[in-house]
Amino acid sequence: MRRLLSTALEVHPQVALRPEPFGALAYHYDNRRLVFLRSRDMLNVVESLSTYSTLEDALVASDIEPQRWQSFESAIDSLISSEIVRVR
């Protein structure tokens, strides 16, 4: 997994994320990828990525707990993997 804490993201322009109670769906029109996001926290920090100048800048924004960064930050990248979120 990549050291992302320190990363400047933002979500991919030909991504749409369409809320849903369990969290969000996220699709990229160039690749056709449907991805699930699995919380309303992860939407709430995607969402929030390019408003800050790093992923931990987000993480501490959204009020997501220090012991929890670890899984966001595999989460994102997986999301980076799948091209719906990108580094800016």
Second form
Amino acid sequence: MRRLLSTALEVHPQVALRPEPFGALAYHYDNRRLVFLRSRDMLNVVESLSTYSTLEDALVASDIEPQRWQSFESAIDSLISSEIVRVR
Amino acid sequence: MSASPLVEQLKSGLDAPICLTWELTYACNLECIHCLSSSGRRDPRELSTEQAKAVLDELAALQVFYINIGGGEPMVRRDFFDIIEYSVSKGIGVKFSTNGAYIDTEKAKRLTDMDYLDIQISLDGADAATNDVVRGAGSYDTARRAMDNLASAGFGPFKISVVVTRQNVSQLDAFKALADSYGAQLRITRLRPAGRGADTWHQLHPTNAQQRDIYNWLSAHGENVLTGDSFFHLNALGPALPGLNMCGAGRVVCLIDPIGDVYACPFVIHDEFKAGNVLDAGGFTRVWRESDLFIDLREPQSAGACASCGAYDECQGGCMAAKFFTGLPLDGPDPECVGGDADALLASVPVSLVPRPSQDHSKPARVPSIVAGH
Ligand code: SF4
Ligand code: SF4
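Cool, the form predicted alone is there; where's the form predicted in complex with its partner chain?
And the full complex, kicking off with our chain again.
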């Protein structure tokens, strides 16, 4: 897995996020991929990525406890693979 | 493997559908013998352009990412381009299904110029003989001409959409080769006994041995072939096929029909599965979120006679529409249960008790030969 905590990230400009009771749906208009964000915390982090200079700052800002950072990091990694999130 | 927590959550419903089908018209130039919506003639109550745009405004507010447009033949509508261009301008992508009859060189160009547009051309045989028995004389050539026109216009990867039948199972490789030759994507879906398909299902649906062939073929081709997640009843045969593998009716899926009636899914056009109309107070949003039917469908469903089956987690008892229109109980095995658990029941359902579709827009007088022969 890529180490991403100190990386600057953003949501891909062709992606729309739709909050849902379980978290959110992310849809990429170009590659037509539909991806599930499996918690509201995840949605908050993803939505705020471009506001902060690193993933770590975004996690702190969303009050995610450090024990959960690794699972967020790997979830974000798979969002990068599906082009929902990208490196800025 | 039991259903994932995500699937459990999806079953209790979403704020808006993921997969919304909108049939723009019941009018059609063809009379396919398995038409899921019994299409043919236009319904005089069809939504107007203005009403259709108001629905799109609502879907945009709900953040519906894309809609599946079908019919009938949607391109029959004079305002077809007006509607799809409006949809895309609102941020709602369009995937539409067509028999291709109206995709001439000029329309192919116009479609190519649009963004966020996917096209599915229906084809039910890899050769004219197989296809035309189901879709009507000349329909194979019509579909191929549309594909040629899209290819010359540089549309890119359109989709070839095949309903798998007893007669075309052996052509899966040929369909794939055809799609590859166009740089297109193959989509195969399950035949359901809906619409006129309820009358022809017994002649057209794959045999149990063929179902295993479909499963093996899909397992070998993985994500390269689209299925609309429609074959999850085959998961009882082995490792699950890709996809969500659940019946999404009223949970993640729904249908808006040409007159604005909202049904739980495109394959259950029957009063029992009608949740409301987009023109009712509160519009589509209220139907989706508050209708008694949809709220019921989001409750945990009983496994009934399937409860003792070891494959229930993977197969989920199959397709509600398939059970309903073959007269089987909804909490029991799918008529195509790969374990054969529905066979005896199916044979014992009196024809008079099998529900009929509530809407029939078939053109009068044509008795499909395959039905007349039985
Ligand atoms: S009823 Fe059948 S076709 Fe409709 S959503 Fe459920 S499984 Fe799919
Ligand atoms: S008995 Fe029910 S759960 Fe088991 S394979 Fe048949 S339809 Fe699926």
